[in-house]
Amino acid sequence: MIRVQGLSKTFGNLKVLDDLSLTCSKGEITAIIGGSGGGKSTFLKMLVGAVKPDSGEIWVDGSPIHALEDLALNDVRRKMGVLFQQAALFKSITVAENVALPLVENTDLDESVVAIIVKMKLDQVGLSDFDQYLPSQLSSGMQRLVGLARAIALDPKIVLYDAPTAGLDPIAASAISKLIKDLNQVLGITSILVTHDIMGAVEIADHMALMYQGRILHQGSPEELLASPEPSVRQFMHGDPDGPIQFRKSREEYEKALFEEAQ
C-alpha cells in the first residue's frame, strides 16, 4: 500500500531524512516512534506531497508521489485522510461544517446527502449530538475526534495521524487510540501513526518503526521491539535517559553546529 525507498531531505545544513526506507502493509497500523526533531512529521508531509524529497521514492497505492504534479497528486490525496496534532479545525464554523469541508470541496453531492454522511462520521467517533457546537465549546480530546471524523469523511484508504494523543489526559488518549484501531478494522483503513505514546502504540499497532536521525533504526512487531536486546531500542521503548540515543548533543557537536551556522 505504501512503500518508501531511499528517502532523503535536507533543509539548509540540516539533514532531516537520510536514506529512509519503510513499507506499510494494507489494512495495518504502522506506528512511527522516535525523539522530537527526528523527521517524523516531515515524513508525513512527504507522504501527502506537501514536501518533496531531495532523493528517493514514495509509492502510495501504486502512485509515485515523489514524481506527481498537482492535479495527479490531488487525485491520490483524495484517498488519504490526515488527523493533525492540534485538530486544525476552523473555529468560526460548527462541528458539522468542519466535517463537511472535504465533501463540499471534493464532491458534487447534494447538501442533504452531505448532511447524512456528516452525521454518520460524527456517530462513528461518538459525537453525533455535537454537530452544532463550535470547536471552542469542546474539549481538546473532543476536538481531536472532530478532526478524525473530518479525516474519514471521504472514506479514505489511508489515514495519517500526527501525534493524535499528544497533550490529552490518559482516558481521552486511550479512547482515541481504541477508536483508531476500531476504525482501522471496521473500515479496512491503512494507517500511519506518528506518536510519542509508546504504550498506546504498542496496544494498537501491527508494526512499529523507531526513527532516529532521519533513518529507521529498528522495526518489527510491538512485541519484538519490547523484547529487543538492542540498547537503542530498549532505551526508547522504556524511556531511559541514559543510552546510545543522546538526549542532547555533546559539547563538541554543539560547538560544531554553532560554528557551521555562523559560516
Given for the second form:
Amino acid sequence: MIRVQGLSKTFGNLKVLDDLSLTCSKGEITAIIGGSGGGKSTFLKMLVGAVKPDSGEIWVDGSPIHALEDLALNDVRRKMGVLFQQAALFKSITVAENVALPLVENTDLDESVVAIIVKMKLDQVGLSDFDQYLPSQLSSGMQRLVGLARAIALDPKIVLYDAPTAGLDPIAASAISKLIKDLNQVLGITSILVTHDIMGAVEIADHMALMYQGRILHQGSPEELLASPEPSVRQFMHGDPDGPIQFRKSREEYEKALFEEAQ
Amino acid sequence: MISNTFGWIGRKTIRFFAHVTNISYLGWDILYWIFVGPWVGRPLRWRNVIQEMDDLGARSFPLIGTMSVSLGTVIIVIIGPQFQAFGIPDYVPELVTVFLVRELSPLLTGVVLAGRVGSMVTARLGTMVTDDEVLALEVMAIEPVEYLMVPKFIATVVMLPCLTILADLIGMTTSLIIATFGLDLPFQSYLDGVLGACTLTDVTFSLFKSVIFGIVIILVSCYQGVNTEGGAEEVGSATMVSVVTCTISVILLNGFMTIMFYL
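May I ask for the structure of the form predicted together with the partner chain now, the form predicted alone having been displayed?
What follows is the whole complex; the chain from before opens it.
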C-alpha cells in the first residue's frame, strides 16, 4: 500500500531523513515512534507530497508521489486523510463547515447529501451535537476529533496521524486511540501513526518502527519491539534517558565542545 | 569596509530581485486561476469575493471617508485664501480638482489600503500557514492560491478604484461646501469650475493608478503571508514588512506613474 525506499532530505546543514526505507501493508496500523525532531512529521509531509525528498522513492497505492505533478498528486491526496498534531481546523468556520470542506471542494454532491455525510462523520467521532460550534469553542481533544472527522470525510483508503494523542488527558487520548483502531477494523483504513505515546501505539498498532536520526533503527510487531534485547529499542520502549540513543551530550563531549569553542 | 558595503548591496539586490520574481510567479498563478480556472472546472468563488470586498473594501470606507473630508478641507483652506488674495479665485476649483482626482485621492487611498489590506491579509495568511491550515488545504487537494488568494485579489483590485472614486467625490464635495460657506466663493461658478476641470483623462489615469496599487498591495500581502515561518513573532514581523513594503511601493509607483504621465 505504502512503500518508501531510500528517502533522504536535508534542510540547510540538518539531515532530517537519511536513506529511510519502510513498507506499510494494506489495512494495517503502522506506528512510527521516535524522539522529537527525528524527522517523523517531515516524513508524513512527504507521504502527501507537501515536501519533496532530495532522493528516494515514495509509492502510495501504486502512485509515485515523489514524481507526481500537482494535478496527479491531488488525485492521490483524495484517497488520503491527514489528522494534524494541532488539528489545523479553519478557525473562522463552524465544525460542520470544516468537515464539509473536503466534500464540497472535491465532489459534486448536493448540499443536503453533504449535510448527511457531515452528520454521520461527526457521529462517528461522537461530536454531532457540536456541529455549529466554532473550533475555538472546543477543547484540544475535541478539536482533534473534528480533525479526524474531516480526515475521513472522503472515505479515504489511507489516514495519516501526526501525534494524535500528544498533550491530551488520558481519557481523550484513549478515546482517539480507540477511534483509530475502530476505523481500521470497521472500514479497513490503512493507517500510519506518528507518536511519542509508546503504550498507546503498542495497544493499537499492527506494526511499529523506531525512527532515530532520520533512519528506521528497528521495526516489527509491538510484541517484538517490547521483547527486543537491542539496547536502543529497549531504551526507547522503556523511556530510559541513559543508553545508546543520546538525547544530550555526555559530560566528556560537553567539556570537549566547550574547550573547542574557547579556542 | 568598501568590499563589505558592496557585498551588502549585492546581497540585498539579489534578494530584492528574488522576491520580485517570486511575487511575479504568484501573480501569474492567480491570473491562471482567474482566467483559466473556470474553464478547467474551478469556477470563481463569487460568494468569497463579495465577502472579501466587504472585509477589505467596504469596511475601509469610514477611514477613506474621514481622510477625504480632511483632505478636501485642508486643500481648499490653504489654496482658497491665497488665490483670492492674488485675485484669481476662478482657478481654485480647477487646482483642487486636479490635485484631488489625479494625485491625492488615488495616492492616499492606496496608502490607507496598503496599511489595512497589507496587515489584514498578511496576518491572516501568516497565521494560517503557522497553524498548518494552508498545509491542510493542500492535503485535501484544495489549491491554496485558488481558494484563499484569488478572492482577495479580485476584491482588492475592484474595491481600490471604487474607494478612490468615493474619495474623489467626498473630497470635492467637502471643498465645494467649504468654498461656498467658508470662503464665499459662488456655488455655481465653483461647481462649473470643478466639472470643467475634471476630465475623462484625469479620472482614467486616477483609476489606472488605483488598479496598479491594488495589484501590488494584494500580491505583496499574500506573498508575505504565505512565506511566513515560525510563530506569532514571525507573523508580526511579516505583517510589518508587508505594510511597509506596500506603502513604499504605492508611494514610489505613484511618483513614477505621475512623472510618466506628465512627460
